[in-house]
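Read the single chain below, which is given as structure tokens and is the form predicted on its own.
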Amino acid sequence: MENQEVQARLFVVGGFLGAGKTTALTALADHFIRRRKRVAMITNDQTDGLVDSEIVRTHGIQYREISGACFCARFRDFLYAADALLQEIQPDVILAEPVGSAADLIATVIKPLRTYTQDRYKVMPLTVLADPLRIGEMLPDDQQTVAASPWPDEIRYLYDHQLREADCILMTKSDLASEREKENARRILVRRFHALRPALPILPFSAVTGAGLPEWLSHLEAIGQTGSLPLASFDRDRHAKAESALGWLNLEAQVIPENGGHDIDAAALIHGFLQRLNDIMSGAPVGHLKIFAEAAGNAIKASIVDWRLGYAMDAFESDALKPDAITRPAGSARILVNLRAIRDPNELAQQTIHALRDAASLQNSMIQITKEKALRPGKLKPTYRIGGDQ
């Protein structure tokens, strides 16, 4: 592709798990779809059988799936899936987002495409994206907020990396969090990096009303190539140690009726099994926790970053289902969990297939677990690292 102009738009929107990457990056691309603009999707996770994949397949949009570490690591199959897609369907955007964990993104990815792929793509400043419903306990003000945190200190220092490194801030969920919130986790990012970068751009953003999104596109427009400097310092061991701090779980299962002659409630599935889940867990801190499920021909997701907040239930168009549903014994669901908590990894599996065996058995159904991945994430290392230390 050399000597060619540039063909797309490339935007890397990163964050912490929970922060809304996934619904706030399907907004971005309906409105672009709005505007009759072919649209592309890259997601990223630690291993296969994301929900986020199987939001984005909903929504109609074509994507590439990065797996078993994140796009810094995973530097080269991240372009063969930007430049595949750029042959297959000529997008004018293509929409990246990196696992949840991801951090040192300016120097691993935003410099490496800039500097390897001018020809065919204009990458975006990066923006990081943060619920003001979190920023008070991974940011806390004082000793006092810090013991009262249920976040590591290695959690919190990935956290603050990952802000610290962006273009643009966006706080989402504006539509969820009341104005003393909103004021109060602002007030804590401006303190937090003003300081050291005045001009940074820290926006509210609703995915649900849209609102904030034309600020954030014009402010992207305006910083252009010009973004923010690798940090020098990058701590590999304390981000190591941050990730390995939380059990990662992706698990796919069937639910299938013990008699037959009845089709699975997904709604009701969904609910009862993350009723039992908190009940087992105790509450523990969730980094985020995705139920994707189809059923009956419906496809439903829900998803939790805070126990205390309950869950977000949306139904999706049933026409985008896979297409070995077919296949699937009749009334049975097909169910994906992802879920990331301050828990060992292994205990998390067993504990999340108890609460689906228990609320399938509501449903006089049994649960055929398919796939199942459970893991704490290794060190770092990636492909390319651009400025700063090495």
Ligand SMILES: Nc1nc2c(ncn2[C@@H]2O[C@H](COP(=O)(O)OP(=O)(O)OP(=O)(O)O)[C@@H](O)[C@H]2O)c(=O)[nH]1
Contents of the next structure:
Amino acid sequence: MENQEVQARLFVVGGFLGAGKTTALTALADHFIRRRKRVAMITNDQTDGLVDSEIVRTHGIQYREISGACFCARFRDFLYAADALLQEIQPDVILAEPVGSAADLIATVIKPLRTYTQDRYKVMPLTVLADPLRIGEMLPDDQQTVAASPWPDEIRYLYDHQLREADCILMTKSDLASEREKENARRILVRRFHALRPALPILPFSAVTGAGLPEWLSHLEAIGQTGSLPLASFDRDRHAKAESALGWLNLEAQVIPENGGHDIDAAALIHGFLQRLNDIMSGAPVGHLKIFAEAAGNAIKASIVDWRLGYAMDAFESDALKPDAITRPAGSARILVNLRAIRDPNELAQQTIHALRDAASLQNSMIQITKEKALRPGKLKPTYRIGGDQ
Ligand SMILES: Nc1nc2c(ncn2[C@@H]2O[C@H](COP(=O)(O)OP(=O)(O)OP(=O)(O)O)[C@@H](O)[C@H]2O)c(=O)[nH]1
Ligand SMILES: [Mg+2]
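Right, the form predicted on its own is done, so what does the form predicted in complex with the named molecule look like?
Once more the chain from above appears, this time first in line as the rest of the complex follows.
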């Protein structure tokens, strides 16, 4: 029976890199805020310096960041963060975004939470997001499409297992994909996952238009606390191989105008940087490339999941960016780059710095690197695993 005294609903929303988790969660946060609910978020990555945290901050949402590993291997930190948010701001809702390479979340996060924290959290069923433009190359259904996929076997294994354990699959970006692309993606998902769980909801969603959000929430309420089946088998070595097939880079830099006297144009800087990086990386597959830049009281973010699709740039203003909240050399910009791609992480760092330096020089500016974290994630044991075969 559900505990009537719970203090907050806790949503965990997973899915591969770039699937749309942060965008969906900020849309969900806005939905609750409009209904006068208090919302907090928890972000997560393999290392610190997260674009996602900046996005959440500029939305004015209180958050905690868990870095260094997935929630599953940092379960105590995760719980500490959730409890701290609960104490500090008494949220009605906590939204948690696991790193985009996380899998096996039912056994290592959802079940442990439901076991140890049922006095204070109602842990909602696990939603896993899938980008319809990527499903075909991640879940190829014949040998021909397997050969055409730019993704190695292990990454496709990870992607499949992320969705395999979902209580609810949300097909994101429904405003972006064509009807044909959506139909094709849905056909692949139905064929693969309805064979395992015929009642699994596979729902269309757009964070941009809000279409599908009420249906998503009502499905989660209907599934309740009793669904959530841990993966029957999960090959942790294969998962670790998938994670380490990706180079991971979190970079932060100041872009400072030479001779002062002018402000950095953040949009032009990002545009120049992306063009240059695309040339240097010659279109190598990226899991996700995220950029956040702050200049002159404005913030801009851009993101690439596939070089061929280009990028959209979103600009926003925020109280968190008021000039008195910023201590930087006059006219300068702060830029954060999070890049995950099939490439050696040190090479990624060099190429990114190279592209950034070139883009800055087009603006008569120089760069100062203030953070550089380049790594391949290693294999870590989950803190708890409840259910399944391990
Ligand atoms: N048009 C459109 N774009 C979307 C939608 N959802 C996400 N995007 C875009 O897709 C890109 C990736 O979205 P994110 O929300 O950052 O993806 P993520 O899953 O959080 O990525 P990681 O944190 O890197 O794993 C961004 O450029 C978003 O603006 C959507 O519903 N419609
Ligand atoms: Mg994100």
